[in-house]
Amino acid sequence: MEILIVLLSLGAFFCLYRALQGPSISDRVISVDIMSIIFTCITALMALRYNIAFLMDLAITLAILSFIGTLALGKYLEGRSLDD
C-alpha cells in the first residue's frame, strides 16, 4: 500500500509541474483536476490502511468539491455564466 501512495505522490508532482508550466489554461485545469483525483485516492488509501472512517468521508467530500469546481471552471472557460 505504501508503494501505491508513493507512486500517486509522484504522479501528483508531475501534475503540479504541468499546472505551473502548462502552455494553455485548459492544460492547467486538467492537471489540477487530476491532482484532486490523486489526492482523493491517497486519502482513501490512508483510510483503508489506518482504518479511519473519517478519512473516507473526507475523500468523498473532496471528490464532490473537485467535480463541482471542474464544472465551474469549464463553464467559465466557455464564457458562460454559472446559472446557464
The other form holds:
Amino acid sequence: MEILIVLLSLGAFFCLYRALQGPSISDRVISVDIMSIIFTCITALMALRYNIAFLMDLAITLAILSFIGTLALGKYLEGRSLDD
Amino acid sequence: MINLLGWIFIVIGVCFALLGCLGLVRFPDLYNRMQAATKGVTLGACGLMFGIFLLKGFSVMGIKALVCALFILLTMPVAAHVLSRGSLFFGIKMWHKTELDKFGPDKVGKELIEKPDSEATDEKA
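Would you mind generating the form predicted together with the partner chain now that we have the form predicted on its own?
Okay, now the whole complex, with that chain kicking things off.
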C-alpha cells in the first residue's frame, strides 16, 4: 500500500517537472490538472489505508476543482467569454 | 477472491497513472503529451477507484469511490478537449515531424506545424 502511494508521488514529481519546465502555458495547465488527479488517487488510497470515509469526499472535491480550473483556462486561451 | 480482484485493479491503475506521467515528461509536443497524459491517467484513476469499490462493497466509501470514478471518466476528456482546442486557437505549434494537420491553416488562420530549423535550435537549448 505504501509502495503504491510512493509510486503515485513519483508520478506527481514528473508532473511538477513539466509544470516548471514546460515551454507553453498549456503544458503548465495540463500538468497541474494531471497532478491534481494524482492527488485524488493518493487521497483515495489514504482513505482506504486509514479507513476514514470522509477523505473520499475530499477526493471528489479535488476532482471537481481541477475540472473547473482547466475548463476556465481553456476557454480563456480560446479567446471567448465564459458564458458562450 | 473479490479482494484479490480489487487489489489487481488498484495495482493496474497505479501503473497506468505512472506511465501517463512518464509520457507527460517524454513526448515531444504539447498535443502528444496531452493525449498520453489524459488517456493514461484517466484509465488509471478509474481503475483505482473501481478497485476501492470492489474492496469496500456497497458501503459509504465504496459508493463514493464509484461516484468519483464516474465523475473522472466523464470530465477528464472534456477538459482535455477544451484545453487542446483553446491552445490550437491560441497558436501553439505542433512538432516538426507532424505529417497531417486536418484542422488546417484555413480554419485557424495560421500555419501551426513548426519549421525544422527552429526545432534544431530548440533541441540544443
